[in-house]
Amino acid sequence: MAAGFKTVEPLEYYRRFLKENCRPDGRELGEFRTTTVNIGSIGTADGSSLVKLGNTTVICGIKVEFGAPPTDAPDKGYVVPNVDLSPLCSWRFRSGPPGEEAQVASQFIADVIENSQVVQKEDLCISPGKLAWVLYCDLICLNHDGNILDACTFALLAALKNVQLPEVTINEETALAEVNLKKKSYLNIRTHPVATSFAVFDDTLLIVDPTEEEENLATGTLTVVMDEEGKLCCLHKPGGSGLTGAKLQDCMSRAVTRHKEVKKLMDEVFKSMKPK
């Protein structure tokens, strides 16, 4: 009977367990799906990671190649990241060129990584003018069952904390880069931006972490994006209903927990990945 109402009135349907301050799945309103991390998943990557938030499933590889720095930034490398939602991880995704949800997530991983500036580019400069690094990050949903941005961001993080770049001098004589395979050092990470997001329902009731179902019923998404420092990163509320500025302050300060909560999982991982 309940599933039939549920196919009936599906909007309906979560209004009764919303009422009672309660999900279908049995989550509080702001309460996450459980959250793991796993460091170093792809062998032929040079930094690499896979999250999982609920059924939700991201795996990011970072392949770090040399190019020439930009004209107008002779000092800088480059960090180019691309999300791909393929038809493995939903239904509602097709072959071919990336999708605009595809795009909207690349554009969105790209202003996470300019403002919160968890890599200054100046870092991945090895010779101005002449030599930087690349790092090409592919970002890869395996499982779509909502919240991907949340999913990419922590995903990214975790690669990037992965990666360990060789040492590289240029030959003076020859004007060669020689790299030094065997002397590897960490990627400078200036910051630990970490992504949550909400769904409105009824312009008016803010949940957290929300299914794919959900974000289908919502009134309006929006994910923010906070540093270790509660500063505000990135703001990201496509369309939807509007939020009172007491609702944005409440879903700024859950930020904050959230980002306390990932930075502990992952600090965890790494630590448990060193050698005794």
Contents of the next structure:
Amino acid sequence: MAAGFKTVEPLEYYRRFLKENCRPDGRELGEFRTTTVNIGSIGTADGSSLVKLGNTTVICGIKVEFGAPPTDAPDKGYVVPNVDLSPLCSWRFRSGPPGEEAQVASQFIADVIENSQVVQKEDLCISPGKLAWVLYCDLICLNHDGNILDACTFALLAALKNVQLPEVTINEETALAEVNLKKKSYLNIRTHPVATSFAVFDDTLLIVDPTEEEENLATGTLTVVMDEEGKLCCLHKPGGSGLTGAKLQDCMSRAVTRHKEVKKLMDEVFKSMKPK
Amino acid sequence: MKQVLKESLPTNGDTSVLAGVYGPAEVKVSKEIFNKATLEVNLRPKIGLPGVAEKSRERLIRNTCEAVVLGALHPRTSITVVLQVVSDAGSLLACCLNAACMALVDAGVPMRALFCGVTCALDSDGTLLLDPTAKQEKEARAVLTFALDSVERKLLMSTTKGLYSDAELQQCLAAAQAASQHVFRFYRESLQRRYSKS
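Could you present the same protein in the form predicted together with the partner chain, rather than the form predicted on its own shown above?
What follows is the whole complex; the chain from before opens it.
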């Protein structure tokens, strides 16, 4: 009976739940889905992580390679993110060149890296003007059940913390780089940007961590990326219904709480991994 | 179906963007939405081919337009907004938004409100600069672009670059809301000029 109503009038079905301040999956309006993170699972990558936000699953693999630094910034390396949304994760995507959602997500992650300075590009330089590290970050979505941006940001951060760079010395005689795979060091992660996404319903209600169904029914979305000092790296609101300043304040406070939750989870996971 | 083509060329200082609106027109069956109009935005940079950054901006402009255009009045049609960057001297996204809005009004597309784009830059001392030039944008600590609607000055779209605090965000938003008055007045004046001739 309820399934029939849901198919015919999905928005009304949702409104019935929202009136009681809850959602069909039993969560409250400000509650996130269960977040799990797994680090270092891909052996062939230099750094990896797997993040699950309820059903949404994103895996991040980072490979480090050599590259020549850009001519206008000879002491900087590169961080190249790429988000891959394939038909594997959702019926909405087709195989072929990246669709709009994948491109927007890639641009979003690139902006977060740039704005938050999570990795200082100067740390990636080996020899100014000649050699620098290039970090290729591939984020692959295995299951798209909404809130892809939060999952990608978290996966990227966890994978970056897991990356180990081998020691490189430039041999003066041959001018070639010698890589010492036995001696590795972790990247210097300066900040921890955490994304919190909201969906706007009927121009008034804000719900946190929308699932795919909720995203389709929403009239707008908002993503806030905050670091540990409460500074905002990104306020991504791609159109949709209008928000007043007061509503934005509520979002900020929720983002602060979420940041603490995520940081605690990450610290626990990394602490449990240390004895390696 | 009659094709309606309208152009507008607003300039923010030296930044200018040419906008053309085509529609409501026929839409491909694959892109058709049964109960409202399909909005498409095409942003062409001044040099080079459109890339991932353009796609991201197109999505921002399209979602902003979708929030104000009454698509339900023209189901199963497409409304295309084409933006060509003529010159870029800072505050490009805000200029694109203004161009898109005026072109939509000129084309007679039904909308529930007008919207305008405002850019704010925060430099290292925390001073607020509205409508920064390209040089100011580069030196600024943070650049925030907002799209505000004309009815209640609510925030329709926001995209930011750089680090800033919550209090600074509220400050910029308030400044942008005050500045939007000038932009809406400019819309009103240019439309009055256009329609008083004919």
